[in-house]
Amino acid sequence: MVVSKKRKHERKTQIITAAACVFSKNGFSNTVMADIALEAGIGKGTIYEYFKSKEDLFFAVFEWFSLKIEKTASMDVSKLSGTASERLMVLNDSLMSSWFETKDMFTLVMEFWSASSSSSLRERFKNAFHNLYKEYRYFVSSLLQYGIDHNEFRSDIKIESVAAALVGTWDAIFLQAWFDESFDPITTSKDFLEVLLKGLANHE
């Protein structure tokens, strides 16, 4: 029986989402393929038709999770309207709102970070994180440059440094929200961004 490309894609997605749930609950080290097969409602052998190893499947979960957050919070700079400050605030709100859709699986982020220091997965995850952070920094940098070009932001700001610091702040806010359920990531990030934008403003 020939399996269609659509059916293969659906089965692959089924395995990845099941794996995400199991990795989130058990962690990478304590997860076995049989657990994932049980969660997905398929035979263990079926998983190996799509993924060579647990490591390959775990990396596929990382890519799936990253895309999930990106889709939730994605913004095309060219489609945003308003000032650079307004665009940055929209991006901030979009990212922080994604927390409530992904927080139940945030343990995966911990597992991904841990994998970046493990011997078997280090290079794959280091490269992936490098590209992911680079993409977010570039996105923020483009908004900062837009503000400079329109005389909204000071021309002397170090765009790359500010972008990196802002991306790092968002990361840290997510982490604090994970450890403290009473922590309000949306209000905190807004308050911080308002202060940052005042410092970036061009008063000439």
Second form
4 protein chains.
Amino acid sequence: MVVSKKRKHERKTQIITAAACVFSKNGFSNTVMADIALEAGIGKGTIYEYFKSKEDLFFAVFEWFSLKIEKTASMDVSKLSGTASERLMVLNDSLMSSWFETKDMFTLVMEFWSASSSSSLRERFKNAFHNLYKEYRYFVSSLLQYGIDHNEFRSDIKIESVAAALVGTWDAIFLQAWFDESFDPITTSKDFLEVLLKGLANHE
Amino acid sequence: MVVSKKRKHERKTQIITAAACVFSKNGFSNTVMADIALEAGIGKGTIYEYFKSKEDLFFAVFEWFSLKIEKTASMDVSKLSGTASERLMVLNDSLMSSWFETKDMFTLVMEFWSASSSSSLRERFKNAFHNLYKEYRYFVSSLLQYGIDHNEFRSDIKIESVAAALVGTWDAIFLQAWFDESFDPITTSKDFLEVLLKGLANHE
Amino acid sequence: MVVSKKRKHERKTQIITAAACVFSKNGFSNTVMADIALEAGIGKGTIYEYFKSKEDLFFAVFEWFSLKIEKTASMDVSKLSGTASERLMVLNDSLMSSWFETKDMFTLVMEFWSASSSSSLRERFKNAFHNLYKEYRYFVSSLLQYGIDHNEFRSDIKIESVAAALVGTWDAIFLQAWFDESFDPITTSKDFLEVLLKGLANHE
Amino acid sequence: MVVSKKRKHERKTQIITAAACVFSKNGFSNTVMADIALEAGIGKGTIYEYFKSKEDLFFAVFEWFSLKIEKTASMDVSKLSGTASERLMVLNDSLMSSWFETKDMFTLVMEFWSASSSSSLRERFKNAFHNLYKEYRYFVSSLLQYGIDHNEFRSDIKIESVAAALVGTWDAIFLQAWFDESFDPITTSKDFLEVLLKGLANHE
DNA sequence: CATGAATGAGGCTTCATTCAT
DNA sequence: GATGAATGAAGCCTCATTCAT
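Could I have the structure of this protein in the form predicted in complex with the DNA, to go alongside the form predicted alone above?
Everything in the complex follows now, all chains and molecules, and the chain you saw is the first one.
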């Protein structure tokens, strides 16, 4: 029974992976369940043994994707040490490279955004994104606070705002990289962070 | 004849406006042509007198929207004066408030992003966005250069990178505002810009 | 008023000619009223001032076409003289060349056949064709009778059958010419008629 | 698996038969896919599991029909024996009666002709007909050659022309029978062939 | 468990026809 | 008379979902 459970979980992941691939290639609406089944190497009907509907599967892909990103990011972050600036730099590099690996999956993110604006999953997606961003902002906020506490950053900065904007910048840099092949997100983000850190620095 | 031309143009705009409304509410795929016709108060077939297909209409909405945003922004920007910092501040405020006005249309932007990742319009959208971002980045770059030229900003900043990131930040702030009702994009952007300007400042 | 009537008739012919052209190119169903109007150089709505419907126009084209064929054929036939065999030969040549001229309009004939098998005009077309064939058969029958009366043809031939078959052969030869560019209807029909005439000949 | 293949083939035939019925009744353009599904006793969508489009199905009907005619004819023809004249007579009877059986399907032939003149299937149909006629002409040519070789027919006849015309005559006789209920294709063709054979006969 | 044949609701699009100008 | 903008009925086709095997 435990084995069966495991089997089931594996099969589920197999479908999700296949779905992620097809969704990212064609978008949600242009994706056909048959294609997902084909990609997963299973029968069309089998998908419905594991997911109630196309939308359900899509949301499962979203959850799988968030987790994946988070895991990659947090893995590196655990190694954070040094000054707040150094930590931010490492975080920046970590995010950039981790997203870079899943670059071809960035279209998925856009699909998720789109799904949260229309689609009947709107609320589920909106909430999930809301929480995701909150988490990221909270994490960056902590780093900023750490900098203030250690007299590294000025104490008059608006932590929340800077955190929110910074988190957003990372997203947006990827967005532009998506639209422009020649755009280099790693350099851009590094250069930008340097300036920002100067602005944060405490010159008593 | 001139009258007829004008009529045609008016009718076209009428359809685009209606389409924008419905697309932003339901997304591209979930939008039904009949709904657009209903919203525009015309017959279904009439749309096809003005647009070759649903996708064509969607792209027309995109163009109309871009133009609209641009117009609103450029209007304020023309009044720019003062130091580079002041100008950036004004630009920030202008963008924030202009986008704020079309806040309920922000979902459209997400749809456009999504369309540029899947859909058969992929290339058209990608190109258009590419150019749009290029333009914005170029404009911000000019302001930064202006600051450097006037010894207001440090000369060692990477103009391109900062411009790109800043433009992105504005997008991203709106994205977060979309996911979080309580998120205040105006304050956030202002606070953030303040820090950034400190980072740019030249303290010889 | 008389002038007006004439105008009306001219306009009607203009439309019919244009319609014949478009129908023969695209077939009835694939023809769009707008194309006919374009070909005729008039407005779409104008057609309806002269013809009640698309089907009506189509039937008018049929009548115009029949008349045209008939006129061309009968013109030459009036010059018939000599033996019955000679007359049949002349008729054969006349038909072949007259149809040859309207070769690119042969597709129209196929459309007419098709229309008489389906379409709501079925009965009208069937009747018209019925009469057309009857007429042709009757004319050929007369020639055959003439040959018998002059002891040129055997008296035991079944006039009706031979006439019907011969009339059909002419049609069918054009049909094959339509399907096969390299098929030469003139030679074929001549060769064939020669054999047939030998079969008809009276060798007391 | 073999069973499944068989099932699929049966279902395909079932659809083709139903389609043939509806197409012959209403013509290609006036036929609605839903009617075919109804006639076949299946769902609308099922047709598309077996045929890519309406046009594809139509062509499949054509192929099915050609084969059917050919099969019926060739069955009788295999029994050919006796003089060339006798063989031609038998062939004539065989064709007449076999087509007679499918008389109510003759409208299909007209639709096929029409389809080869317009419609996007033009080329496919034209080619198919071209080959079909070629085959028939070739077969009749062989019979004529046989007659010449056995001194039964005159050696100066133009085999190709006579064969082409004769094949066409059979078609055309059916055409007239279609337009005229009182027209008897069997008698007509017999009477006509008798005359023709006299013309072919060798009276050294 | 897995499958894939069957389905029918639903969407995009076409186009003959009308009618106000 | 002539026009062409407007229309909505109707048709082809797609595809998520089901269910018998």
